[in-house]
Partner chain sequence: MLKLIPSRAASAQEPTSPELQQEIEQFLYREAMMLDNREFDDWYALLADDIHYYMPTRYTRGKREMDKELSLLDEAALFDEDKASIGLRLRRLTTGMAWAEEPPSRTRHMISNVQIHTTDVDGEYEIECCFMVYRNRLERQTDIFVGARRDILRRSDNAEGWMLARRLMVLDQSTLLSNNLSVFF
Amino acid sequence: MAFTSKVRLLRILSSLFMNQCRHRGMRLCRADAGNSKAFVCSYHGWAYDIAGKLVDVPFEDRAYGKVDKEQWSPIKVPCLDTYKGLIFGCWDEQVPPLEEHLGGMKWYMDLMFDRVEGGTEAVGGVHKWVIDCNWKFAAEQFCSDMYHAPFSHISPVIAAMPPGADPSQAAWPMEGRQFSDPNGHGTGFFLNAPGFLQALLGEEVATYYEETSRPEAIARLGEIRGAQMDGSHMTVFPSLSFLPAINTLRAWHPRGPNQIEVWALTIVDKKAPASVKDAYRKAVLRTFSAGGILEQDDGENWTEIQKILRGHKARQTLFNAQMGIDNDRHDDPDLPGKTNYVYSEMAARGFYGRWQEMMMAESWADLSCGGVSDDSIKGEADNA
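How would this chain look by itself, in the form predicted together with the partner chain?
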């Protein structure tokens, strides 16, 4: 669907409603996709139009007299906004505007969503799978954890080396920075690590990225984002993550404290040729999906952590999150906001700090914009 303007898009989105009947709470639509003129509840037959308005109640006259159709329509998502083609919704009417929530993260998100004229689109279809872990492991990893990549994900790198090569020579880039936003977002990236994408996603994707996308990105975004940043990971607080350049996007849907349902999409530049889009589609499913040769190992790690945490003693263990604790900087000449070395846990501290603060706050007004300071976390670490 082509949207002529943000205003029009928001008008269409204004009909987004909870998939739940207002009579006894039955799931109204049980298909993943399809065409329908109305949603008729399978339980007692209350019928809603596609904009989510209750339009028919069986036996209304005799059984009810009158049902107020406005009042008994499904609940709507009260806060909706978009950023560069991404749609954000929130059930809480008091939530600060999206603009404010994204804050300093937008500058980094543009690395993926504003590289070239025309923006991005999603490849059709969604990878959905279930991991028995808490949603925060997944969100934290994409927010802050470049550190796991050279170890968790070394096997595909070794496998891709030429025959006879020495596996101990499989090297990961060592130069890069991490960013932490006061609202809990985070990202990390290598600087000047060419060849990274080709090794992961193959020649066709890499050639498009280097020869078509990169020059335009330099012109639009400038030298540091366009020419130098590579291999980013990224989380928009709380549960939306991306890998720019690799172009996977995923929402980590919590399914209780011990389970998530991952919904992952592949993102491509709208104007990229069809063959490049297809090369991206294949490359992403082979690397970052349930069966992807990089992502498989994350599922193993997260489920095992979660299983151990069921133990009474195990869940009281204090974990080490001190990496880079004294190295926060606010004066990087090229990078806005608070930054640190690429292999650090600053953004994880920011993520968990923000989460903790939200759990403790009574209201939005109570929430400082800025999360928990590193100093208070450091205090706890010192005491331990």
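Please move on to the form predicted on its own, as the form predicted together with the partner chain is already shown.
The text that comes after this line covers the one chain and nothing more.
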């Protein structure tokens, strides 16, 4: 997401801190957006400036004598970096650089975040809701699973077709690719299917995307990304997901093994007309908000799976993740990295392989390039 100036961005990076008072842990700020000259804890009145420095303690002289305000300021985020305006933070000071973490995924991310001059911005605020499922269901689907779309989402797609349209024409495109990065990221997309999904966004958004945004994207990103890649889904490992063209972005916040809290935003081209931005906001509300016609399909699937997994025997059952086995390639003439057919589970295997590695590693130095081999998937299936 683009910011107004590099100076403002650097100021933000230098002042990000935990939203927690150092006295008794109370939340300092309860708003998702707005302006403030300071943050005052509503519990005992400790006050902090917007850079995260403790500046006032009530009754300090008589009750404390003196408080070391530097020591008792909020905890700063030690590792911060940006990519195309997106801000990434990590509490681990030893984390590898963001550039290294994103790896080959950057080429695919640019389809959404570097499509036109000026970049992107968020509109409409943050929508939050809770789903009773494991966070990996959501992250994996956006990483790797185009396979569910023709089945889970066929009803809303048919409902969104123009009056009098033939429902049999709602068939999903067949040609497309999937990409898997060694660090667990993944994306899938159709090729040469310009009308796919965009009908769900309405005429004004579709017209802007095709007639204004697409020509500039071709000039900036080339023919493949600008003209041919459509209907994409993406996850940056572990839990940042987005849908280019649909323009929803969300972070999956784990709330234990059986629940996630979704934080979702609508992303638009910063220089798009105000009417297009508003049309995008309404389109995402209609499709991928808490009450969206496609979002509810996904949530229903994930919660039903989680209910089944409460069973002792169900938790011992292996799932089949063999789609696309032996079809990985590193020599696509148009696409960088490891690719496969769009209906594949290659990126899912990479996602879970990276997660497994990180759960077992003692340090960053213990991690390899991530992912698991097709042979290991075959072996598990054979042993089952």
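Whichever C-alpha set is largest while still superposing within 1.5 Å between the two forms counts as the rigid core. Positions refer to the first chain, counted from 1. For clarity, every value in this text was computed on a predicted model and none was experimentally measured.
With both forms fit on the core, has Asn35 moved 2 Å or more by CA between these two forms?
-> It does, since the Asn35 C-alpha is displaced 2 Å or more between these two forms after the core fit.
Comparing between these two forms on the rigid core, is the C-alpha shift at Ala160 2 Å or larger?
-> Superposed on the core, Ala160 moves its C-alpha 2 Å or more between these two forms.
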